[in-house]
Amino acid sequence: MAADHTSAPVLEALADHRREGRLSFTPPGHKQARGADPAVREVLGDAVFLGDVLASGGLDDRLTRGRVVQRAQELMADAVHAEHTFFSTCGSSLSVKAAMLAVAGPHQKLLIGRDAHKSVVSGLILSGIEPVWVEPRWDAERHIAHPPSATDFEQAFAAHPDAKGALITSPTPYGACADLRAVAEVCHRRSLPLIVDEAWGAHLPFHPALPSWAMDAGADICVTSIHKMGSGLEQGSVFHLRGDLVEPKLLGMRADLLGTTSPSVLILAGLDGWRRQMALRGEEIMGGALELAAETRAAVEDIDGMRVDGRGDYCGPGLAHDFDPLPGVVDLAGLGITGFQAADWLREHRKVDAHLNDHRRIGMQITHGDDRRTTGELLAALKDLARAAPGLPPAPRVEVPPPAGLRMAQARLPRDAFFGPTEDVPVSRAAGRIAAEMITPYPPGIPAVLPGERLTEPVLRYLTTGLAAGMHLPDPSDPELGTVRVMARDAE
């Protein structure tokens, strides 16, 4: 029987809950806004509190006999051609950890693209999985990483035949996409599963002009952040499953191990509503977003000193397989300013927030939530930035090493380095020592340093010069990077 995508089980149950006027003697303690602070109610509005109910014993009964969330998950799976879907209200950071734990265990190997998000590294620390790093495709001219190729994974499996599977990130936050079908075939020839961190690809299933998404490309597990490129609330994530290489009950158990016992119905409702919106009108909605993005990209190209990274920049031999135009990555090298400077100027002077920012680029993400008014304001702000750029202080130089200089040896398991004896040493004396912490330029959140890697001078210089130029490093124990946490000498 065909799925009824006009239905939204979570939203409908929430409407029933309100209409019935249920009186709750359960959490949450604000009791449908009545106990919330008036100033909070004024800012957030009562609708937030009215939608904040228990998932079981509130939205559904105590035994979840209405199968409200389960039905919503089944509809989501149908919409993206998956066999099973799991909702997460803890973001894709939880979802990707659950996927990893369903494929490999402590001291077992997992092939992972080195351009993975810090949540993947957190999963390694928690699980004790041994990473086998697969190098991204580095563009040395533009200083940007693209996903590894199928050949790269083939070679890694040949060197590590005992690996339990593979994990790849596609799309990247910059919009570069892997040849997922070819990577999946490499895994499946060995009867091993492929996990795709598709956090930036929630929109991909809903328009034929967009790159292929993981489930259609044959991946086994796909993790997607609905809040990034979709209409979900922050922390709204789903992970999908296909095939028989990972047992659904096992994946569910791993997710239950990490997830909250108090899922946010507000976030679940956002996931459910996004699926209905896209299943019914996705191609129309995403088609409009693609047209708007194309117009905006062309207009930015007309601004002196700015150019927009495109398919020709990212795709080709030795680079990415496909390209998503919606991240809208603007190269500022022609203006002689950094993305850090640009992001700060736009926020301060034009009240415009950029997404990505690095030593030469900003990312101005276009989604189906934009229109010609918002993109018009963006273009006006970017033109003002171009006029203001000559008056900005000289751009601090970020010493970005060549691709080979960014790679450091994994001397210890991330878990062993993170939890072992440590000491803090001055950054000037950290080269040669084994890192005991992550150091991650954010956004996009891809660690430059992992626990267990042997630190090198080029990477440390990249981070210290980046910090001086405005790079954000949220996770080291010393945010100013005067010191670095390393393994104690007697533990190396």
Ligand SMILES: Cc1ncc(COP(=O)(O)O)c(C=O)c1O
Given for the second form:
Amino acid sequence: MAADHTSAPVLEALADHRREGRLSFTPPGHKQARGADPAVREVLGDAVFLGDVLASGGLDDRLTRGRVVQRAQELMADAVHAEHTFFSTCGSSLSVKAAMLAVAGPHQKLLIGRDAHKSVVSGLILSGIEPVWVEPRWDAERHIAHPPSATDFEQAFAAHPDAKGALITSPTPYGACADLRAVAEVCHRRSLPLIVDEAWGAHLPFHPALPSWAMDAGADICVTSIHKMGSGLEQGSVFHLRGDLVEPKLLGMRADLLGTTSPSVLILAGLDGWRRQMALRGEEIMGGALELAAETRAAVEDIDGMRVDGRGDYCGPGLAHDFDPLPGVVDLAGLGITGFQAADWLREHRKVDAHLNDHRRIGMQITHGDDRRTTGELLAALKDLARAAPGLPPAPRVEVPPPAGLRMAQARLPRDAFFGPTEDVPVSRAAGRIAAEMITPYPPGIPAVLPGERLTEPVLRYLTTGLAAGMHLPDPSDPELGTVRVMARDAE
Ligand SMILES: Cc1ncc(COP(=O)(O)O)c(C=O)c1O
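Form predicted in complex with the named molecule structure, per the form predicted alone context:
Everything in the complex follows now, all chains and molecules, and the chain you saw is the first one.
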């Protein structure tokens, strides 16, 4: 029977819950807003509390006999050509760990593109999986990393035939996409699974002009943040499964290790609603976003000193395979300012927030939630920024090493370095020592340093000069990098 995408089981059950005037003697303790502080209700609105009900024993009965979330997951799987879908209310940070744990265990090898998000590195620390790093494709001129190619994975498997599978990030937060079909083939020739961290690709299944998406390209598990490019609420993420290389029950059990026993029904409802919206009108809605992005990109190109990274910049031999235009990455090198300065200026002077920002770029993500009013304001703000740029203090220089200089040797397992004896040493004396922590410029959240890597001077200089220029490093023990946490000498 064809799936009925006009239905949205979680939203419908929530509407029933409200209509029936259910009285709960269960969590959440705010009891449909009645117990919440009026000042909180005023800011959040009662809708937030009314939708915040217990998932089993509230939204559904205690044995989930209505299969409310189950039916919503099945509809999601149908909409994106997966065989199984799992909802996560803990972001793709949970989903990607669940996927990793379903493919490899402690001391087993997993091939991973080194441009992975910090949640992947957290997964390595928690699990004891041994990473075999696969080099991204580096664009040395633009200082940007694109996903590794199928050949890169082929070579890594040849060198590590005992690896249990592979993990690749595509699209990158900048919108560069891998040749997923070719990478999946490399894995499947060995009957090994491919995990795609497609956190930035919620929209991809719904328009033919967007890059091919993981389930269609033959990946086994794919992780997607519905809150990033889709209409889900923050933390709303899904992971999908196809094929017979990973057992669905096992994936569910591994996810259960990490997840909450109190999933937010608000977040589940957001996932369910997004699926219905896309299944019914996805192509039309995404077509509109693509058109708007194309117009906006062209208009930004006309601003003196700004250029928008495009397909021609990211794709080609030795670079990425495909390109998503929606992240809208603006290169500011022509203005002589950093992305950090630009983001601060736009926020302070024009109340406009950019997502990505690095030593030379800002990201102006456009989604189906934008329209000509919002992009008009964006363009006006960017023009003002271009006019203001000459008056900004000279951009502090970030010493970005060439690609080879960014790579450090993985001397110890991330888990062993993280949990072993450590000491904090001044950054000036950290080169040569083994890192015992992650140091991650955020956004986009790709660790420059991860536990077990032997620190080098160029990487430390990149981070200290970056910090002085406004880079945000939320995760090290000393966010100001006066000291760095390293493995104790006698534990190395
Ligand atoms: C590539 C990638 N994977 C995973 C994540 C984690 O996603 P979430 O924020 O939904 O936990 C992010 C977040 O930025 C990401 O960029």
